Structures are given as structure tokens and as C-alpha cells.
Amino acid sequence: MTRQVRTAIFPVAGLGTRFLPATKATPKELLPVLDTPLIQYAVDEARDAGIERMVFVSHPSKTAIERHVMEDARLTRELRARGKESIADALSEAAFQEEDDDVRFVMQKQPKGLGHAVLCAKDHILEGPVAVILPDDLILGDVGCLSEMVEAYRSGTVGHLVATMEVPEDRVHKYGVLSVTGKNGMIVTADGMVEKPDAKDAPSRQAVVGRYILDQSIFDALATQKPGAGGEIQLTDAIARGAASLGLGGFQFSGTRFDCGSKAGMLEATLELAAADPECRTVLEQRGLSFPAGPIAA
């Protein structure tokens, strides 16, 4: 069984209702944290992890995501004609090139859950395990979370590996939660997981956040998965079904996670990055806001 992770799936079909009216015309994945859209952080993290093929599961109303991630030759030419070479170079470097990069776009026309979104990518993956990245979960650190997970997965034994963090008891109902059986370095082993349990029923406080490396059998599990919480096809439920036969682990990443699916989390991430920018930090300090010395790696 190959353990090389070659494909990353980006589920980006959600409507971003918590950010309306800002997301009425702009996809939530294109909302900036300081000066960089969420989707760009996710793409850069996948690139750094050595991902070969990027599959975006989007919605017909969100064509702006494709326009952002792909090279815009016309804009680049216009910037160069105006003498803005450095900006043109930066945009070109960040974007996918149609001839050189392996990028696919598929549509999830109905909101049937994260599990259904991942299943939509089934016909577009390369051989081997697949990564799933939720751009709403911004994870900043010296090393990208997915890079850490790819390395751990390559040398480990579990078939499904999910990023986890310990959360307070009063917040476990917001997450998928692992049923922990042990610990091996940065990986907690588990025999299952529960989607959004009540605090009294939660098997642990190890909550799953938006990075996954999944054995390719996940697609067979999702194809037969019955609706779960919220009447949606839950990725958590399909992962739990394979825990006994494949092995399930929670990876305790070294970076800092920001829930940018919420306004508070987006503000927290923006302030964190602003404090690392000399110009922005001056503005914050002028308003009486103080931050620890030393920038966080982006």
C-alpha cells in the first residue's frame, strides 16, 4: 500500500452565511486575513507538502475562486505594461499555471455535507491516500500542518490521520471528537470518533480540525454513508467506520489554529498577523494594543 499523498481536496462550495453580507458576492474563501485570502494560505500549505494534484470542490456561484487560483495572463500583462513588475511576479508565482499545474474543479450543487463534498472529488484523485484541507481552518506555524502530517503518515501505521487539538469541555459539541486509546509521539490513537457530541457524551476533548489524510477507501465508505448530524453526509462518520480495520490517529500539530469560519476567529488571525507586520503593529500600538514580541511564521 502506497503512503505517498499526491492529491489534496479543497471543499469550497459552502455559502459562507456567517459572513453575510460580505459573502453575498465574494466567496468566504477569498476573504483576506490581513492581505492574503484564506484559499491562498491553503494552496500554499498543500504546495509546501508536495501535493501534485489540487481538486477544488466548488459551487457554480463561486467562479471567483477559480479566477483567483489560476493565472490571469491579461492582468499580468497589464501590470507589467504599467511597470509593476514585482506585483506581477508575485501574482504569477502564487497562481496555478494551466499548462504546468495539475488542478481540477468539480461542482457540489447541493449542500449535502462535507462527506458529500469529498465524495464529489472521487473521479479526480491520483493513486494513494488523499489530503483534505478546509481553508476556514487557518493553521500558522514554522512548518505547515499538512507537511507535518504527510511526514507522520508516511512513517506511521494508521490508515486515516486527522489533525486534532484539545478543546475546552464546553466546546466539544462544535467538533468531531476522537475516542482516544493511546498516544505515540504527536499522534493519539483512537478506535472511533463522534460528530458534535454533547459534552456529557464526548469520549475525549481531542477535537478534529480541518486537515485530513485519508486512505482511498474513504470514497467507498462515503458512497454508502447514511446522513448523520444535520441530515448531512458527515465525513467524520465515514472515517469512524474505517477506524477498526485501517487504524485511526489524531495528529497534534505544532502550529496555531484559527477558526476563520467565525468572525471572532478571523479577527484573531488578522490581529496575529498584523502584529508581525511593522506597519500594522505601529497602528495597533497607537491604539493601546500590545502583543508578544516576535512574529508568527506564515
Second form
Amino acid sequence: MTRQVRTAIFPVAGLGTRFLPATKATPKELLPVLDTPLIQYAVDEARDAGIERMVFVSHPSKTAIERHVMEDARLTRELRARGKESIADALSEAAFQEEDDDVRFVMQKQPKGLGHAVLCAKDHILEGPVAVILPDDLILGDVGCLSEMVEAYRSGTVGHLVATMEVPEDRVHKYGVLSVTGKNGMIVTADGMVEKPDAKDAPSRQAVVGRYILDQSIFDALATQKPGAGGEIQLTDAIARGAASLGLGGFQFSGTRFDCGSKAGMLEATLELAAADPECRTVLEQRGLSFPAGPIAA
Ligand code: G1P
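Based on the form predicted alone presented above, generate the structure block for the form predicted in complex with 1-O-phosphono-alpha-D-glucopyranose (G1P).
Next comes the full complex, this chain leading.
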């Protein structure tokens, strides 16, 4: 059985209620960190990891996502006609080309949860394990988080591999949390996972962030998954059901994760990238701001 990860799923149907009013007309995945929308960071990370097929699970009200990720021939033509070759080149390079790239859009019309969103992609998956990327978890680092995970998955044995990081006890209720059994290099082994537990019931402080590599049997598990936390079909619950038979690992990635589903996390990511941008860095310096070393908010 192949351990090569060929498909990535991007669940992007959510209403983005935490970011209203910004997300009233603009999908949250198109909110920018500096000048680049969140979805672009996610797409670039998947590309770098060698993913062949990208499946976006979107919503009919969020067609702007498709417009962003696909090549806009008219716009690049117009830019070139105005002599803006380098901007046209950059846009074209970042975008998917209709003829050359394997990209699919599937609609999740009802907000039934992350597990349901992943299940919507079922008929569009290439052979082998699948990656899931949540674009509002922005992970910055020298090597893309998904690239690291693909490599670890290929040489490992677990069926499900999820990205994980330690969070303070008063934050565990915001995450899926691993029931940890041991540690092997960058991977913590686990025999289960709980969605958004109260601090007192949390099996550990190893929180799952939005990168997953899942055995293809996840779709069978999701098809019979009963609603869990918040009345939604939870991806966490379906992963947990396969933990014993498939093996479950938490991958402790080397990059820094920013919770861009929150205002504080978005600000931290912006400051982090601004500090590395000559034009923006001057603005920070003029205000006497020191530069953050990674996020404070988890
Ligand atoms: C989702 C998952 C949760 C995970 C989190 C990471 O929750 O359900 O298990 O820890 O993403 O960001 P959400 O933040 O969408 O409520």
C-alpha cells in the first residue's frame, strides 16, 4: 500500500463568524497577512510538499476563493499590456492553470462540521493517504509543515499523522487533544484524541493544529460518524476511532504556528512577517516596537 500523499483537501466552506464584519463579503481564507491571502500560504505549502491534486471544499457564497487560486488570464494580460510584467509573472506563478493543474472544487452546502467537510471530498481523492490543510492555521518556518509531515509519514508506520504542539492548560478546550502514549523523535504516539475537552478532562496538552495526513479509510469512518462536540461531525472523532487499528501519531513540526482564525493570532502573524519586510520593518522601528519571536497567543 502506498504511503505517498498525492491529494490535499482544503476545507474552506466556513462562514468565518469569528472575523465578522471583515468576512461579511470576503471569505476569511482571503484575509491577507501583509499582502498575501491565507489560502495562498496554504496552497504554496501543499505545492512544496509535492501534492498532485488540490480539492477545495467550499461554499456557493465563496466563489472569490476560486477566483483567487485560479489563473486570471484577463488580469495578467492587462498587467502585461501596462508593462507590469513582474507582477503578472508573480500572479501567474502563484495561480493554478486550468489545463496543467489538477484542482477541484466541491461544495459543502450545510455547515455540519470539519469531518463532514472532509467527507465531501471523498469522490475526488487519488490513491493513498490524504492531507488536510486548515488555512487559518498559518505555519511559518524554513521548511513547510506539510513537507515535513509527508516525509515523516512516508518513512513511518502510523495510519493517521496530525500536526501537534503543546499549549497551556487553559487553552486545551479550543483544540483536538491527543491522548499521548509515548514519544519517538518528532512524533508523539497516541491512542486517541478528544475534541475540545474541558481542561480537567484533557488527556494531555498536545493540541492538534490544522495539518493532517490521513489513511484513506477515514472516509468510511466519517460516513458513519455521529455528531460530536458542538453537534457537528468531528474529524477528531473519526480519527480517534481508527487510532487503535491504524496507529496515530502527533507530529511536532519545526515551524511556528499562528492562529489566524483569531484577531490576536492574525496580528502576531502580521508583525512576524512585517519584521522581515524592509518597508514594514521601518514602520515598526519608527514606533519603537520590538519584534516578536513567534506567537504568544495559542
Ligand atoms: C479545528 C479542529 C480541532 C483543531 C483545530 C486546529 O477546530 O476541529 O481539532 O485542534 O481546528 O486549529 P476549529 O478551530 O475549526 O474550531
